[in-house]
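One chain comes next, on its own, written as structure tokens: the form predicted alone.
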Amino acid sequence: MDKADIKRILENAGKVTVCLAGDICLDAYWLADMKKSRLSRETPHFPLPVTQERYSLGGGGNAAANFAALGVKKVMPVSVIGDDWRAVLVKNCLAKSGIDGGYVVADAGRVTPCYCKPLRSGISDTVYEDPRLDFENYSPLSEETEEKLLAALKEAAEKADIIAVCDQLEYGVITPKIRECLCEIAKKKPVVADSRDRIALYKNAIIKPNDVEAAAALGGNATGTEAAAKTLSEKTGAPVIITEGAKGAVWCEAGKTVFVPALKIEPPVDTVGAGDTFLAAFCAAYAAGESGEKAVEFANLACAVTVKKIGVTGTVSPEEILALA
């Protein structure tokens, strides 16, 4: 893919309106300087003196941020947040990225999902990450909230050229009823779904599992990536993308598969959030009129940028992609 191809895709992507349905999360990074730690008088522990903190959108929110960074005309996330300190930060992050939060439903009975990552530094240059602190919901959406979410999804999808789906959490916003609606929408306009545990349930939609998720969707049978893509495509009745990390990705359409290699990137790399970048870049290119194979190639380029952003769930700009050509 040369610079002319990339410029064409980016220019056309600037005319694309996106609906993103899924679990918007907050990523919290708390940097503790252990040189400042003093033994607690009350407990036999050295506390973590947090000297820096930073927050960014995670999960489906990171995909939305990637759409915005790529320069699409508009991205409309459809999700649910709570009424807590994390919800305030999510709203701030959306506003800072220029993302329309009008289709994000607030429910005071819900927890705003968040991944808190305590990072310790000391005398050396080593940075150590403690076990993550996760805020999640452990019960389904209420019927009232689900109906509000369904109405928001239908309204946003009607205005969109493409619908991206981030189905990440066990008790997240993609309920069976919401998924059924997405599968119906997929009969009329492109829906591209990313789901950790329920990828095979998205009928009519383009699905984007990684190789591990694809194998799990087929009962754990190791049939090879291209064979798995064909089988999943038969099950869903739509094209399939299977990503294989640093290797690249397979695109399957109408029973034919093609492998699209990734750009070779030297370590160190950080793959956190790379799937969100891939989803956003693929959808932007595909909705802009590119073929599935070409859109996968563009998505691979976008990921080559974000995996070099260490310690953040990064986004990618048009300038950064052009610099790779």
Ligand SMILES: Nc1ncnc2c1ncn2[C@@H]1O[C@H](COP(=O)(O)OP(=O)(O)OP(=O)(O)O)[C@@H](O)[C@H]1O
Second form
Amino acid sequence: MDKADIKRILENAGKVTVCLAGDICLDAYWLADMKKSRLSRETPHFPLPVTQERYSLGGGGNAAANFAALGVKKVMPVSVIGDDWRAVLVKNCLAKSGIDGGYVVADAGRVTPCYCKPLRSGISDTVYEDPRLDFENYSPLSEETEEKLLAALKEAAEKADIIAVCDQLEYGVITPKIRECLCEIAKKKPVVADSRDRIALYKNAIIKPNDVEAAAALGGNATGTEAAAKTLSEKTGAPVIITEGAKGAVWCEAGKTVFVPALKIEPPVDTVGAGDTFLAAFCAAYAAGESGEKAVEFANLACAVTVKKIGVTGTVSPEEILALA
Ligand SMILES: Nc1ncnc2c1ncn2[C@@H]1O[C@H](COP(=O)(O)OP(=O)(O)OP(=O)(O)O)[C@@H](O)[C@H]1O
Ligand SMILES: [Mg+2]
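Could you present the same protein in the form predicted in complex with this ligand, rather than the form predicted alone shown above?
Below is the entire complex, every chain and molecule, led by the chain shown above.
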């Protein structure tokens, strides 16, 4: 893809409005300096003296941050948060990224999902990651909150050029009713869905599984990526993208598949969050009027930037993409 192509896509993506339906989470990084640790008097443990803390948007929030970093006109996440310290941090992160929090429903009965990563440093150059502390919900949304969310989704989707879906958590915001609404919207507007466990439940929407998720959606009957894309596309009645990590991605539309190779990236790479960057870049380009194949090519480019960002679920700026051409 040459510079002129990239410039055109970025310029048109700047006019795109996005609705992002999905689980907004918080990623917390607590860096402990173990040189400062003194044995506790009450327990046989060395405490973790936290000297630095960092917070960023995770889950669907990371996809929203990727849309914002790409410079789309507006991104409207449709999600649910609780009334806890993590909700405050989520709102701060959204505001800092220039993301409209107006469609995020607050429910004091819910837990704002968060993944806290304690990191021990100070003894050697190696930073050791402790087991994560996870905050999640273990029950479905109340009917009342689901109704509020449904109303928020309909309103945001009406205003949007494209709807991106991050259906991640078991007890998340993409309930059967919300998914049904998304599949209805997909008859009229592009909806692009990403889900590790539930991609097989989408109809009319463009689905974006990776190769493993695609095989699982077909009941483990592996037939090769291009054949899988065709079968899934017949089932959904819409185009399908299957990403294949370092190889690239397959685009399937109207029974025809095309393989779009990724850029060759020298290690070290960190592919955490590549899926979110792909989703955001694809949607931005597709809603900007590019063909599916060109939008996949653009998404591969955007991911080539993020996989070089080690230790963070990164975002990509227009300048960083332009620098690749
Ligand atoms: N090692 C790599 N080198 C170059 N590009 C890569 C590499 N790994 C991933 N990518 C890019 O990122 C895209 C998405 O990667 P992948 O198929 O791993 O998604 P995923 O499994 O959904 O990721 P996630 O773990 O974020 O859910 C690929 O289609 C490709 O463009
Ligand atoms: Mg993924």
